[in-house]
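Presented below, as structure tokens, is a lone chain in the form predicted alone.
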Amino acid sequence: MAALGIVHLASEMSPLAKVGGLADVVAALAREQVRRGHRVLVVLPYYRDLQLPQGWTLSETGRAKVPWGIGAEPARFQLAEAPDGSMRVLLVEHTGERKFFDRPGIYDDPATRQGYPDNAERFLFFSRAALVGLTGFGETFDVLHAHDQQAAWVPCFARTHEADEPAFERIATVFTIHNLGYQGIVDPWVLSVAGFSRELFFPQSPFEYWGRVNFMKVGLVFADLISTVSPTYALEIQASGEYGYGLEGVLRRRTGDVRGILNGIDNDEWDPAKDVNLDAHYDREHLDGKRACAHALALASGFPMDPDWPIIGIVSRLVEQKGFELIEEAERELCELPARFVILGVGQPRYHEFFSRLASERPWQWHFATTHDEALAHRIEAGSDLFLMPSRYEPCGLNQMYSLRYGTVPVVRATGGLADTVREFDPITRAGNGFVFHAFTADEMVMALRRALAVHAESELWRLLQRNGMALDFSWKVAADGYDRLYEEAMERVAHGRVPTLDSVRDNF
């Protein structure tokens, strides 16, 4: 495939600004595309807490007035570049009175752990300003790739307000759903801020969702092609409201335009043979270093040194999606298991209180760290024997892939990308790489953990299971192949004039 000019528009990118897996995905995909020879630019909001990696440079590229309702809001654009020039990030700064991004945190106020009440305006401004910044950037691009509801207005603006702008006349748009559970649903006043008449707000219009405006729906309707982050999740979100969260009908109407591309992981950053965060290194053929990592994690967690009690790790956002209610329900049974638990996460107060109580009452068995600590996340992946992901739904999941690479056996619910990557281990055939439960119940989760502990007691079988997982390749190469094909298909549609417009979509959704 010929080299392309690709723009990723997202609210997160590791390590500059990270809350969850979106940041890792955007960064790793962009790096792989650069390695393939594509010319890549990532566009991010310029958050107050944004951290530039050492050696990166920052230079202003321009200022502009961004259309905003009947007026305009000022923006400044700065280009952050890696020392070798390979990675480039265009930072969108709001310089108006409310300074949308000059505040702590990304989505939430750290003081309250609640989302900022003006998040709709913040990310609507980001989408509109990003396109304004690109028009003055001095380069042409082939693909606009918008990620999740924070950038969902980008395909819409490219096909409406900016449709006659030369920079976007022949550009293809792709919209990726990373998590359909977060949609950006607000009252209809946002339409006037976005520059659209209320005449466009009527039942089944592209902007209407049960009497409100849904950012995610806007992206689904206006993008040339839609992708999501695993093949199973692509089917689940079209099948029922359990996974589609009210947008399953919109997705079914675009079913021919939806692709499921499994995320990859960065094999350079996540490599137990050279991970700088670890106390010891190891690989598939030399697993002794993993025992040293387990010893270090147990020591740091205040656990007694008992190698017969495996460590079960959890690194996650502490939200309902992740299935922590099953852990609450199974508290007694989990405390009776001959295992120890290390949890790293930030999220809902309910789960903070739950895990804090367990760690306080049973410090020999439970350890809870509530922080964003990337180094600790790596040490938990390496030092744990098992990794628990009891998700209610999981579009892709990255931690089960990190775990497999680190010889840490995943115990997961069969949903989304977890179903695509983890196979139940069979002690007889010795095939499989983890332990899987299907029904979203505490009993099934505990049974899966008990199966895992039974195999852990058989050291030779356990080593074989670890090596099964470590033999798999979840690098970004396969995923990037999928995106190359997706971009090529989207560009072909644009070349033949098959693009969504306001007229073509207004009565169809």
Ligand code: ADP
Second form
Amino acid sequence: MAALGIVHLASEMSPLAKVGGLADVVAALAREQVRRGHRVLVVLPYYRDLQLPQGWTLSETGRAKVPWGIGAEPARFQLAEAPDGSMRVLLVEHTGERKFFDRPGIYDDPATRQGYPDNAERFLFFSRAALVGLTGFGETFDVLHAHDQQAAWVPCFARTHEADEPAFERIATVFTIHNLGYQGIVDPWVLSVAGFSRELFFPQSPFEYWGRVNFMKVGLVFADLISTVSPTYALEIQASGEYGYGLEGVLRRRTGDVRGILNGIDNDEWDPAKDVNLDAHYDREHLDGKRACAHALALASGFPMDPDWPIIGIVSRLVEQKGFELIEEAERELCELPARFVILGVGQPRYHEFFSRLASERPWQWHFATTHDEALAHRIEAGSDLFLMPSRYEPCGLNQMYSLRYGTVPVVRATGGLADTVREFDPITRAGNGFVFHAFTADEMVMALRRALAVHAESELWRLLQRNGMALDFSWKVAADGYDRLYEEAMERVAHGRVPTLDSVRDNF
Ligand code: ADP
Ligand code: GLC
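I would like to compare: after the form predicted alone, may I see the structure of the form predicted in complex with this ligand?
So here's everything in the complex, that chain up top.
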């Protein structure tokens, strides 16, 4: 397809600012799009802790007063560029007194581990300022691609306040849901800050959600097209409140405009044959190096070398979504398994306390590291035999795909992207790449782990299973094709004037 001008608007991008998978996805998708000839710009808040990779340059592209309620807030824009010109990131700085981004952390205050109380305003400002920055950027683009609730106002502003801006006149908007568990719900005061009259606050308005304002809903209503990060999640979120978290009705209303595009993984960054973080390297034909990685991980975790039990790895945000309450419930059964656990994660105090206690009571069996450590994440993927993801819901999930590529067998709950990527291994036909349970119960999870350990004991069969997983290709090419098609479709709608406007969506939702 013809080369397009694409702008991604997101709150995370690896390695500049990362909390979870959103960062990996924005970075890798943008990189793949550059590779296929598109002109790509990523817009990101300029957080104090932003990590600019070595060699990148920074240059100011402008300053502006961003409309903010009855007044304005000052912004500065800087373009960060990779030395080889392969990536460009427009950083949105807030130079006002409240320092929306010039503070530690991304969403949470690291001191309290709680979200900042003004997160709604911070990211509303990001979305409004991003468009202001783009109008002064001096390039025209074809697609605005907004990610998650932090950028959800972008499609709305593009069709309202900024509709007459020449830069956005012919622009298509796409909104991607990475996680419906975080919607950005606040009281109606936020509407006037966003520049809309309270007259627009009534049931069925895009701006009203059970007496409050829901950022995600605004994005879902105003985007030309909507996507989410796996085909199964695209169905789940429309089917019931269990996954739709209250927005299932809005999504069903737009069902013809919702697409599920499975995330890819970055095959260069996650490659056991040349991963710089590993003690030894291996590939599908030569698995010996994996033994050395396992040995190194056991040693680093303080485990005795005997008994040489398989290692079950976990790398995750420690939040309810990830299903750790099943591990809490199954504590006794898990401790009785001939297996060891290595957990890397940061998150809710409840899980910190739980995993810390296990690690101190049973140091020969449980190891818990509570930092954000990319290198350790790679060493756990390589050194583990199994990788456990008992998620309550999982829009896509990246770690099961990293695991498959590293010959580490995933044990997952069949939801969202986990259901789309992991298939139960059948010891008879020898098809499948992991172990899967359906009901969200501790018993089902323990049974899946037992099935996995039984196959692990048969080394021939286990190698076969590992190789099944390692043969799969989750590279970004397929996903990027999906996005190309999505953009094309959205642009066609724009060409035919079929885009949401304040009038067309007014009382339909
Ligand atoms: P989510 O986006 O819901 O957190 P994903 O599976 O999509 O889940 O992505 C999680 C990403 O974050 C993976 O790249 C994983 O390795 C990484 N990650 C999570 N916690 C940590 C941590 N403590 N240290 C290093 N990487 C982590
Ligand atoms: C979200 C989801 C995760 C997904 C990631 C990237 O954080 O929780 O499942 O892989 O976004 O799309």
